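Take a look at this one chain, the form predicted on its own, written out in structure tokens.
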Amino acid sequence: MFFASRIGGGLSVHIFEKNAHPMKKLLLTGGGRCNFTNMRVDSATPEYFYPRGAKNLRKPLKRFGAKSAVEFFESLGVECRMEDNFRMFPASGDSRDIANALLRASKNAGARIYCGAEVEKIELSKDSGKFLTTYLKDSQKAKFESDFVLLSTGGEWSDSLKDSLIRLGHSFEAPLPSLYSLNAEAAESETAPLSGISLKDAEIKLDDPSAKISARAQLLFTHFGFSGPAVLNFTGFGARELAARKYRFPALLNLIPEFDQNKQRESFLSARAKFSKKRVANFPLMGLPQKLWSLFALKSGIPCERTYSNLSKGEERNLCRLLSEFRVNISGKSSHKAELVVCGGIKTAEIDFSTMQSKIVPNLFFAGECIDVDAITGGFNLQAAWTMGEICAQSLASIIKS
């Protein structure tokens, strides 16, 4: 929709969509809000978002950032505003804004819309030249003879499509999971009662000095293991690393990753001056939720009606190695939510990243997860395909002027 919004005059757009209605999986983006970029985009090295296909966006993005997102969409009438980590959001709140202008940008703009269509494979006519694309719409096959074709399937091919594709000459990355939470061995035991408990930032990172993949941001305990922002970007980053442990590994978590040992030392310090009578498990530090809190002295030896002005020096010390290097033994990923975000697809040297066409097929294009990039959460994703987007319309802009 993106493209037919902003290829203009000059081409004949049709557009086949599988499912009934167009955009289906835009409007389960963000909760249904639609977190369609980030500003941290244009100012930050793509390797900070991009586990998977940040050096192929570095010149791409700078052409069509997150500002230029955002104002292609207020010039459909969407009012934006910013949230918490620069993310960005239409400012109701529905992500029906964003695919609602962008269907009627893409209508305005002359593109036909088959809905129901599932695309079954791409061939180059013998006779033509032309790409043949087949397609299976109310139980029967068509074909569509055409000059250009656009690829933007999402993160999931259907068997007949990706076996055209290979026949075509093009190569794939195998399909993995990214972006999805972590059940733990201790869930049901050591962190249960933390169930639902929040912590704006924490960090978790793999327990093996040969793999180096950490993330921190929001960490979410679960009574299955842990999710929220942190673990999402963790498996977004170790997605392949995960999948050949099969899930299956010792994690580190850092629950207080702001204080190192100076910071926690003055916390502690200023407790016993100023809370020298109060427990140590009743009054948290740091930040920190009680029960979190309180769970954890426990654990590092520290007795229920022990007070800052009798707490030992080794009690403290016991009490933030656990907090910022507490073990937790990964037993699988969670399959209370099905994955938002799957890697691999076509590979990234097979395409031209300056024009979005196919190395090996001329004429023929690609955007969007299809292609082995993918992001973290915050908006990534959809930035990277309104970029791809912009870059095809451009491309082609260009071939039909020539």
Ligand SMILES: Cc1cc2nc3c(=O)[nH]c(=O)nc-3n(C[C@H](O)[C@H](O)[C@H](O)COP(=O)(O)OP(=O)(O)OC[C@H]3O[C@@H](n4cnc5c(N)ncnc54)[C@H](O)[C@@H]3O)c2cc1C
The other form holds:
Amino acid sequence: MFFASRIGGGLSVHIFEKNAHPMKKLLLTGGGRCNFTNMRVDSATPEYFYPRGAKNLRKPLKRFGAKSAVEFFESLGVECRMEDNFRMFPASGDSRDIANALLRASKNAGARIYCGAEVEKIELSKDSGKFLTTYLKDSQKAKFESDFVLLSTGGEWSDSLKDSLIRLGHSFEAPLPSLYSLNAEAAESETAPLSGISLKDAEIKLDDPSAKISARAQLLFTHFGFSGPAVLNFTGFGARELAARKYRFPALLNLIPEFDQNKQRESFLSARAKFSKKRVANFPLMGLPQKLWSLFALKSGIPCERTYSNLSKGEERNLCRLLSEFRVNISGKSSHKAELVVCGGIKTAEIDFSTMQSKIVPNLFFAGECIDVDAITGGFNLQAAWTMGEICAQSLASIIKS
Ligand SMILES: Cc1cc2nc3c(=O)[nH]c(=O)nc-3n(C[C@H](O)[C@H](O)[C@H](O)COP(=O)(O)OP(=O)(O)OC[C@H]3O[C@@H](n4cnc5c(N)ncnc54)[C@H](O)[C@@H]3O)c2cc1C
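Hand over the structure of the form predicted in complex with the named molecule; the form predicted on its own is what we had up.
Up next: the whole complex, starting with the chain shown before.
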């Protein structure tokens, strides 16, 4: 839809959508508010946000980045607003504004949309050399002939469509879930009481020095384990490594990453001076929530009645160590439905990212999550989809001109 709205009227565009309504997923994004990009895309290197495809996206993102996306949606009449961590949303907080704007712009550009039409296969006609797209609509098979095909089918492939691309010479990185919550062995007994507590800043890493996978952001304690952006981003960067470990691995949580040893000492020094009579377990430091602090204080061996005036240095160290190196055994991932993005898809080496055209089949284009490109949370996945759609529009426009 984005492509159709950018290509303008120079090309006759026919969109095949298997759902009864277009952009069903887009409406769900950002909890129904559509976090459609992130301004950090324009200033930081893509390696921070794209576990797969960062190198490929470097130049395309310079051609059409976050500012371009905002300007484009504003030109369609969508007022935009920035929230924390540079995330951009429609100011109305309603993803329908983005979807409706795209639908309007595509229709104005003359695109024809066939809803409830599932593409089954793409072939090259031996007679005309053109593409033959077979699709199923109202239980009837039909064929559509075209000079170009752009595939933007998202992360889930039907076997028949996938097989037809393999027959055309393409290959796939195996699909794996990315951006999911984690279940922990200790959750039942140890951290389950903390369910619902969220820390603004925490770090999670794989407790294995040979695999450097970590993420730092907001962390949420759940009934089963851990979630929130820190965990989703960790599973994004670790999608393949964690799958290879069958989602069972030791992890280390740092619940106070802003506080190095000096800052930890300063916090306790100040508490000893100002709040000497307060009980340690009842008086949290370093901005931690009361419930979490008392659980960790007790877990580290500090007795309930211990006050800051008689807290030993050893007790202080134990508590700080537990808060900064909390070891958990991850026992699995959240159920299938909770995954946000698929890692895997058409191999990036088979696509020319300066045009988004297949290096194997001329005039076949790809965009979005169907390629082995994916991002962490924060608006980066949709930005990648817009960027690739824009490159397709630009390259097709120049092919038509020439
Ligand atoms: C719940 C949820 C929330 C998310 N929130 C955000 C967010 O706030 N910000 C962000 O950046 N990313 C978010 N994402 C990720 C983001 O939605 C995707 O990365 C993005 O939608 C990918 O765009 P796409 O066009 O490649 O694929 P999709 O949006 O998946 O679109 C593909 C379309 O192709 C159709 N299709 C598939 N196969 C066929 C076929 N054979 N024939 C015809 N039609 C077909 C599908 O029905 C679908 O409409 C979220 C994902 C989920 C699941």
